[in-house]
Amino acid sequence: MSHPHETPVPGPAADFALALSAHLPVLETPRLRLRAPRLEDIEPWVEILCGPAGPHLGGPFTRDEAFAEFACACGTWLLRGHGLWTVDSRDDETLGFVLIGFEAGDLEPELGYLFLPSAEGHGYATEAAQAARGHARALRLPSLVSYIDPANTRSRQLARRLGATCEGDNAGSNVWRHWGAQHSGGQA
């Protein structure tokens, strides 16, 4: 099944995007980097948003939801100046995302971290997520939480080695929070 609007167009429209790209902050770790998205980052995002992980994150997603979902992440660097970065090894290989986003819902930012299957176990979550922080600390964000499904282990473990608190619900997912004063206008 084609996918047109996931295939990059050459030309004028191409070249403005990777000149919009370059003005986003490329974040590096000892093993990673974090780096703008491009839309052929689209694989590695659906398989992730529709395959096991897709219910922890709000799905199951289709594809085409997947790809909103995907726009959305990246559109909130125009919107809010945080957004979505891919996760590359050193060696260029995608391993996932991570994000300091604020969609629809949400109460405050949020750090979010989502990792292909075969990048899990190794320690690059904690390593992109901490490396996230950092940034979203430069850009002197008052609060960062993470919003994670209760039944999501591995993510409630990483908010716990990140040094994240649960203090709560909103919209039925636990609230871990990262730095900053209680929300004053709901549960978190």
The other form holds:
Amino acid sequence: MSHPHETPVPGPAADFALALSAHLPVLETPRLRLRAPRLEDIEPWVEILCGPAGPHLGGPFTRDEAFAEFACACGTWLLRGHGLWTVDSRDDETLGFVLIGFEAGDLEPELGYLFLPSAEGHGYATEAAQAARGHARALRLPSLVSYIDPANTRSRQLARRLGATCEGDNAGSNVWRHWGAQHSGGQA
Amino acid sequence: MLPVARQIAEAVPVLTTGRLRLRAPRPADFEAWAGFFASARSVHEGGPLNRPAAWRHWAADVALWSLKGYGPFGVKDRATGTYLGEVGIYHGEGYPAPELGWFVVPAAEGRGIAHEAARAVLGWVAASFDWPHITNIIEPANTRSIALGLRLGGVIDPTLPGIDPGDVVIRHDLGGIR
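Please could you give me the other form, the form predicted together with its partner chain, since above is the form predicted alone?
Full assembly next; the chain just shown is listed first.
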């Protein structure tokens, strides 16, 4: 089965997409680079969302559903000025993704992190999430939370390591608060 | 609005017609979409959808700009600043190619708004990209949209793929516009 919507149209359109993406901030950490997502990042994204972690992330997802999740996490850059980063190692291997996300229905901006199974166990998610969290601070976002499936032990541990505290539930997820208070994060 | 959002939005082209201004989507545009997807009018577009699902659908379309270099324009009344709808190039899951699509709020229907905006978008596509043609992909029951596609000068081309079986595919050759 082919997926033409996942393939860039080469030429001036692809060039313009790159020019627009150049406005997105790039964050560098000792081992990692957080950069603008590109269409070809859909492969590692699908590997994560359609893999064993899918049910923890709101899935399970079909490949097309995963594409829609990817695109909508990218769309907040233009709409709100924060969004999804692809996380690469310093030798340009994609390890996963972090995001400062927002959806209608969420009460406030969300810090999220999604990593390939092969990239787990090295502290990459912590390093990338700390960088994204620092960026959210620099943006002066009035509040930041992580919505975490109560069954997702690794993600809970990471939220705690980042300094967040679990304060209750929202629509079946635990709400882990990084800072701020509910209802101060904007609306959509 | 955070600076990054403003920078990307300002980099998206602005198209101006006699009555209309087409510019990058803004968060406030979402209210019209939430209303549309909550209503029976959205049956031709995969609706009805609740508010979070409508946001995901719409934000994914907006993301086309930075992912693919084309996307939807928010359409405003130049005189009043009122939001009238959205016209642009869409390319969601299952689309065989970029598609010219349109949406107007109920109050803007029957005034030729979609026609005027779509002509501007066709001109922009012809001038900006090297594509031989662009299509509309329309459910057969959506007779209003089919009529508009033909009024814009398009021709029904049964050889081109749609999204779902039975879709009407209207081809707009861009060579004649260039």
